[in-house]
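Below you'll find only one chain, the form predicted in complex with another copy of the chain, shown as structure tokens.
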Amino acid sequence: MTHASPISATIDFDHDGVRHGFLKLPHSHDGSAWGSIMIPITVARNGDGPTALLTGANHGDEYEGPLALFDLARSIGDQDFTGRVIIVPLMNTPAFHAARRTSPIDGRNLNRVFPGDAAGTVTEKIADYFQRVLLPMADYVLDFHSGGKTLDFVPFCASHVLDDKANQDRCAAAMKAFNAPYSVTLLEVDNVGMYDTAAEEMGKVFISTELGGGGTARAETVAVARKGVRNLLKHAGILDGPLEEAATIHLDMPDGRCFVEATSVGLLEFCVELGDAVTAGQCVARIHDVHRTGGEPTEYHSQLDGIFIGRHFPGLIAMGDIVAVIAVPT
């Protein structure tokens, strides 16, 4: 049996104008028997044209997307545009308020529960609403990510290798238009349950980003996000004017050798900075035993020639954590 979504929008999607409102998700809990989660949303429409669906805080501790999107929601009405822009700056609102990757309510990672479940947990209900209501409305889909509290990245826009090569090209073109400092063709190791996959399987033009991390945002990475979303809307024909373009470095991630993994625990030291070129066999990081002084740290080496584009962020690290990510210029 398929349930209707329990989520209702307080604004409509179909009339011209700019409306600020909420996606309201009823949530009965110990703190409020008759409470609701209120997910802020802005819908801006002006005549016929393509629809762009723009999201931030799919993971609640990633901030460049929400910053760019709160700004766009406030300013979109001041600009000439054609078609429709749907802005959800805080896709996983409970996770965002908790400053956590996952939801504090059900512990779920929104980006691993698609297609969701209208009768499931809070996070599954959000996924279901995007799957069945919002994604079908969209032509272009941009989902902002950053590294969150435990990862840090050079700022990049990403598209995927897809079975549908025509759509893969459309997505790659959108990534190029976004024009982040780095552009990465990702082959996801595990794409089951991702919003990305849900959008791509519907044939939408989908791009995502990794724009820094550490659970913070910097002026420069926010500027990348703002320029990128403007460029995407221009690329889609929703905004007018030429793209704002600067150099971007194209990178591939060929296989699992991109990932350097920790097999020891302790205090993490990097020997290179994000963006540095590294060579296969080069020591990129060391892990120090913290129980006593006088011992030798364990060294971790790159398995590829490439660029150091991502890293574990916290000062301490556990066995099995990804230490470093190396990508290969194309």
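Moving from the form predicted in complex with another copy of the chain, what structure would you give for the form predicted alone?
What follows is just the one chain, with no partners and no other molecules.
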């Protein structure tokens, strides 16, 4: 049995103009018996044209997307545009307000529960609304990410290898137009239940980002986000004007050798900096045993020649955590 979504929009998606409102999800809890989760949304439309769906805070401890999208929501009405822009700066609103990757309500990771469930948990209901209501409206989809509290990355825009090669080319072109300092054909550690996969399976032009991390945002990475979203809208034919272009380094992630994984626990020491070139066999990090003195640290080595693009952020690391991410220049 298919259930109707419990989420309702307080604004219209189909009329011209700029509207600010909410996606309203009823949520009864100890603090409010008849309460609702209010997810901010802006819809800007001007005649017929492509639709861009722009999202931030899919994970609640990632901030470049919300900063860029709140800014765009304020300014979109002052710009010449054609078509429709749907802006959801806080896709996972409960996680954002708790400064968590996952929802404090049900513990679920929004980016691992697609296609969602209208009769499921709060996070599953949000995923279901995007799957059945918002994604079908979109031609272009941009989902902002960064490393959150546990990872840090060079600022990059990403697209994926797809079975649909024509759409893979369209996604790669959108990634190139975004024009981050790095452009990565991204290999996911786990793509089951991802928003990315849901959009790509619908044939949407989908791109994502990793713009730093550490549970904060820097001036540099926010500037990349703001420029990139404008460039995407220009690429889509929604905004007028030339792309704002600078040099970008194109990188590929060919296989699982790109990931260096911890098989020990302890105090993490990096031997290289983000953006450094590394060679196969080079030591990129050491993990020190903190339970006793006198022992040698465990060394972790790059498995290929490439660029050091991502790292574990906290000083302590657990077994199974990603130590480092290496990508190959193309």
